[in-house]
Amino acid sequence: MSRVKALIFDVDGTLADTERDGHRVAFNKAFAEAGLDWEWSVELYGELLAVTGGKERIRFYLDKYNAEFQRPGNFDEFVAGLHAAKTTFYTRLLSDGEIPLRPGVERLLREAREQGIRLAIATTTTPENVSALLTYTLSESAVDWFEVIGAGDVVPAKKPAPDIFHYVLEAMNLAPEECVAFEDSRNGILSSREARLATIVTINDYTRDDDFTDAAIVLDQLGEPDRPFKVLQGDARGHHLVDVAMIRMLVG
C-alpha cells in the first residue's frame, strides 16, 4: 500500500507559467503607475528570480541593478505599496485569462481528489495571488481543494529555506515520507529536499538549466494523454503522464 497521503505544490512556474508573462508584466505596470522608469526585461527578470519573494526581489533589484535610486524615507512602505499594486495588476491578468494552468495540472489535481489524496500549497507568492490563480483557472471553490495554503509571509525565511514546507507538514500533521512536493526551480528543490520531501520537478524556460540532482524525476511538464511529458532526468518506467499511479511508483 502506498504511503503517499498528500501532494504539496509550488505555485509560480509549477502550477502555471506565471513568471515571465504574469508577474514580470505586472511589476512593470506597477512601476509605470508609480511614475518609475524601471523596466524589467525577460532577461533581467530571469536573474531576479534568484531571489524568492516579490518585495525581496524589488530590494535586490535596487541593491544590484539600480543602486543610484534615491530611496524614500518610508522605504518599507514604498516597497510594500509597489508589491500590492503589482498584485492588483497580476490579478487582472488572471481574470482576463492570460495565465492558464500548465499541462496536466488540473487533471492531476482532480484525480488526486477523487482518490482521497490530500492537497496543499507551499509557495513564496502571496495568498492573494494563489487564490486568484486557482479561482480564475479552475473555479471559485478551487481554493477549498487545498487543505493548507502556505504562502507569502506566513514564515519568516522563504525558499530555499525549508520553513514553508515545515509549516505545511505541521499543519497537515504528516511526515515528509507521506508527501510528495512539486517544484520548478533550484530554490524550490533546495527547500523541499531540506524538508526531506521527495520532489517531482517540471522545468520552465527560466529554470531548465538549474541543478535538480536530488529530484525524484525531472520533466518538461506533467503531461496529458495527447501530450506526453519528456523525461529530462530520471526514469518514468513506461509512464507518459504524471498520475497517482506514477507518483506511487516513484516514491511509494
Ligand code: XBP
The other form holds:
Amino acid sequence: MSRVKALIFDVDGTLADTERDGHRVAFNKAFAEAGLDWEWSVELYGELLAVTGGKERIRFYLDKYNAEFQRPGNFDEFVAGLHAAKTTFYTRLLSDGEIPLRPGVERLLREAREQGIRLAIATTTTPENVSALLTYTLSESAVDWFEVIGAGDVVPAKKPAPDIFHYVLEAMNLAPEECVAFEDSRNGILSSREARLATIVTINDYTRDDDFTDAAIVLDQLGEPDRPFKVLQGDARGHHLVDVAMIRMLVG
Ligand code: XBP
Ligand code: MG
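Which structure goes with the form predicted together with xylulose-1,5-bisphosphate, now that we have seen the form predicted alone?
Every chain and every other molecule in the complex is listed next, the one we just looked at coming first.
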C-alpha cells in the first residue's frame, strides 16, 4: 500500500499566482487609501518577498527601503490597520475573479479526493485570503475539501520556519513520511524540508532562480493533459502531468 496519505499545499504562488497582480496590488491600494505615497513596484515586490507574511513585509520595507518614514507612536496598530485594509482589497480582487488557479491544481485536488487522499493547506497568508481564493476559484464548499487549513498567525514563526507544517501534521495526526508538500519558493521549501516533507516545486516568475536543491522535483507547473509540465530539476520518468500515480512514483 502507498504511504502517501495526504497532500499539503502552499497557497501563494503554488495554488495560484497571487503575488504580483494580487497581494502587491492590494498593498498599494491600502497605502494609497491611507494617504501614504508608498508604491511597491513589481521589481521591489520581488525583493520584499524575501520576508513572508504581510505585516512582517511592511515592517521589512520600512526597515530596509524607507527608513526615513516617521513611524506613528502606535506603530503595531498602524501596521495591523494597513494590513487589514490590504486584506479587504485583496479578497475583493479575488471575488472579482481576477486570479485563477494555476494549471493542474483543480485536476489534482479532484483526483486526490476521489482516491481518498487527504488534503491540507500550510501557508503564511491570512485565513480569509485562503477561503476567498478557494471559494471564488472552485466553489463555496471547496474550503471543506481541506481537512486542515494552517494559515497566518496561527503559528508565531512563519516560513521559512517549519512551524506551520508541524501544526498541520499534528492536526492531521500524520508523520511527514506520509505526506507530500507543494511549494513554489525558497522560503517554502526551507520550511517544508525542515519539517522533513518530500516537496514538489512549481516555480513562478518570482521564484524561477531560487535554490530548490532538496526538492523531489521542480516543474514549471503541475500540467494538464493538453499542457504537459516542463521539468526544471529531477526526473519525471515519463510522466507529463502531476497526478497521484506520479506522486507515488516520486515518493512511494
Ligand atoms: C505568501 C506570503 C504572504 C502573502 C501575503 O506565503 O508570504 O505573506 O504574500 O499574505 P505562502 P498576507 O506562499 O507561504 O502562502 O498579507 O495575508 O500575509
Ligand atoms: Mg508560496
